[in-house]
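Consider the single chain below, provided in structure tokens and representing the form predicted on its own.
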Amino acid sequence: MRLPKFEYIEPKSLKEAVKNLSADPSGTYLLAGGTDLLVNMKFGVITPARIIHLKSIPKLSYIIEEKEAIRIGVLTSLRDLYTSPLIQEKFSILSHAAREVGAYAHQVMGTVGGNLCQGNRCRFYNQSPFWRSVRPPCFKAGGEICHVIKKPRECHSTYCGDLAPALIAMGARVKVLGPQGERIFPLKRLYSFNGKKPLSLRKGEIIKEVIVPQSSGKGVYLKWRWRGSIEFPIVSLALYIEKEDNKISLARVVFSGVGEGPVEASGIEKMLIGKTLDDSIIDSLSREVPQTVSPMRTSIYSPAYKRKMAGILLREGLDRLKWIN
């Protein structure tokens, strides 16, 4: 499959990239590693008028440790992220999440920013033109109806990223640059929970870096998929806790693959506060998942199946954290 024709732009700075993006945000796409964008372009589900190649911009790939946080540049590759001794030692949950993305080629080419900004997925959308030609275009592809739920002007495409759940669990923030300058906000606010337009970035804004606070907490990232590599998660879980006097003082539980964005299970988080991780607590909380996590209907797997797998992942994650000092 060939790429469609488009105008190609190589800016020399992030400010220049913002200026070009602001001129026509609906017809312009950003290219970093290209592992998501180029496939969608070849499938014809995305047809940009112009492409801005961010890798022509210097000094956007870095991992810098500061007293209060670490800063990760938007063009840092996933491989550089999970092989960093600093990330492996202090942020093992993030190292594991980056290692779980796709296969080795995706990790070498893919970037932190690209993974955070990847599009939502659906069996009726992420397909070749021939496959999609047997039915009218779905709402996400410019049509009127969602083929998952058979309703007009709705989109049940699913967020399936790996990095965002881990970073949200650690309380990460993002710094973005736009026409009005820089702003910093919690990473979880990047996601709009709108399947057709899953990101909440303003006109012309580009992510510059991710800021992860220093902490003494522990976390795990678990991913359920059919194959050991390449696959997006059916369900994945980022679990992070901090303790005081052997009792949990802070807990974050974030799922991927169950909604239109990374889903934080606030009910489970509240139940964890003040608890010690023993077998009875782990059993009780894992049984609560079906009542507190509500996966939306997607194109392949049923909500009931995803609820069951979410409970299994939570049990395994809590059991692992029980043995981590």
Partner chain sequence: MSEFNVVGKREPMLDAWEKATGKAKYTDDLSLPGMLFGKILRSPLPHAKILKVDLTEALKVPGVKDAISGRDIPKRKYGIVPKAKDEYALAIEKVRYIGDEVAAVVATSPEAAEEAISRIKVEYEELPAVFDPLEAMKPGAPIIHEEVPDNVSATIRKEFGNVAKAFKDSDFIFEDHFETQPVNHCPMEPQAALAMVDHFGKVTLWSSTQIPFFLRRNLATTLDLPESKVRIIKPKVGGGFGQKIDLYAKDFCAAFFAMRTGRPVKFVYDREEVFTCTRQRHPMYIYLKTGVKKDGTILAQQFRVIADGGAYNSTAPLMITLACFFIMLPYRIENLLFEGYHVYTNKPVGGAMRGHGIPQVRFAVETQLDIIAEKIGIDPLELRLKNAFQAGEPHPAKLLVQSCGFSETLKKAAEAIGWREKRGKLPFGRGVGLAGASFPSGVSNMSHISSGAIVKIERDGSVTLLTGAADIGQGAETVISQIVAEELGVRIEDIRITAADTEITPLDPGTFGSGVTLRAGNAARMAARAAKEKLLEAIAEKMEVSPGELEMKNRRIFLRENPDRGFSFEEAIKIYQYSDRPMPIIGRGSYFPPAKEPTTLLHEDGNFSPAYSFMTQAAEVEVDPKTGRVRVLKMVTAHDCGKAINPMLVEGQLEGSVVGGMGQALYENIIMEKGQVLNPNFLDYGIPTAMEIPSIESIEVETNDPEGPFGAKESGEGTQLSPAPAIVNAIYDAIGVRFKTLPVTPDKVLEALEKRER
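The structure above corresponds to the form predicted on its own; please give the structure of the form predicted together with its partner chain next.
Chain alone follows, minus partners and molecules.
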């Protein structure tokens, strides 16, 4: 499978990139590490008229610590993220999540921004033209029907990124640059939960950096997959809690691989507040999880299995955080 033809642009600044992108937002795609985009282009599910290569723009790869927050440049590679002593020491949930992405080559090429904007995945969509020729094109690939639920004009493709759950659990915000200038908003609002267009970025907007607040709590990122490398999460969990007097004062529970975006289990979060983590609480909350997520049959793994594993991951995560104050 070969790349289709496209116009290729190397902007010198983010501003120039925004201008190029605004000119034809639907036909233009941003290229950073290319580990997601190029595969989809070879599969023919994305056919850009033009590509803007962001790596031609200087000074977008950085990790800067400030008093209130750290700022991570959009082109920071995943490898740079998890090898940073600062991230390893203070934001270990992030370094774990970055280390779990794909395999080593993806981590070297892949960027923070690219990972956050990684396309939703579906077993009917991320396939070759030959594979897809067996049935009519799906809604996401330009057709009419969603083969997952056999209904027209819907898309239930699944968000499978590793970084976003961890960053959302940390309360991260993103700074984006658009034709109207910069705006900052919580990362979780980046995700539209619309499988066909999973990102809520406005016309011409490009992520510039991710802002992660300094924190006093503890988090874990647990990714479930059958092999120790390469695979996307069957399901993964980012769990972050803050405690006061050994009681939970803040909890964030975010899953990947179970919905059209990173799924925050707000019911579970609420139930955690004010609790002291002991075995009976952990047991009862873990049993709740399978009912709180509703994955679809978008991969080779069954929704029932994903739900079951989501509960097992929460149990494992809470067990690990039980003894940490």
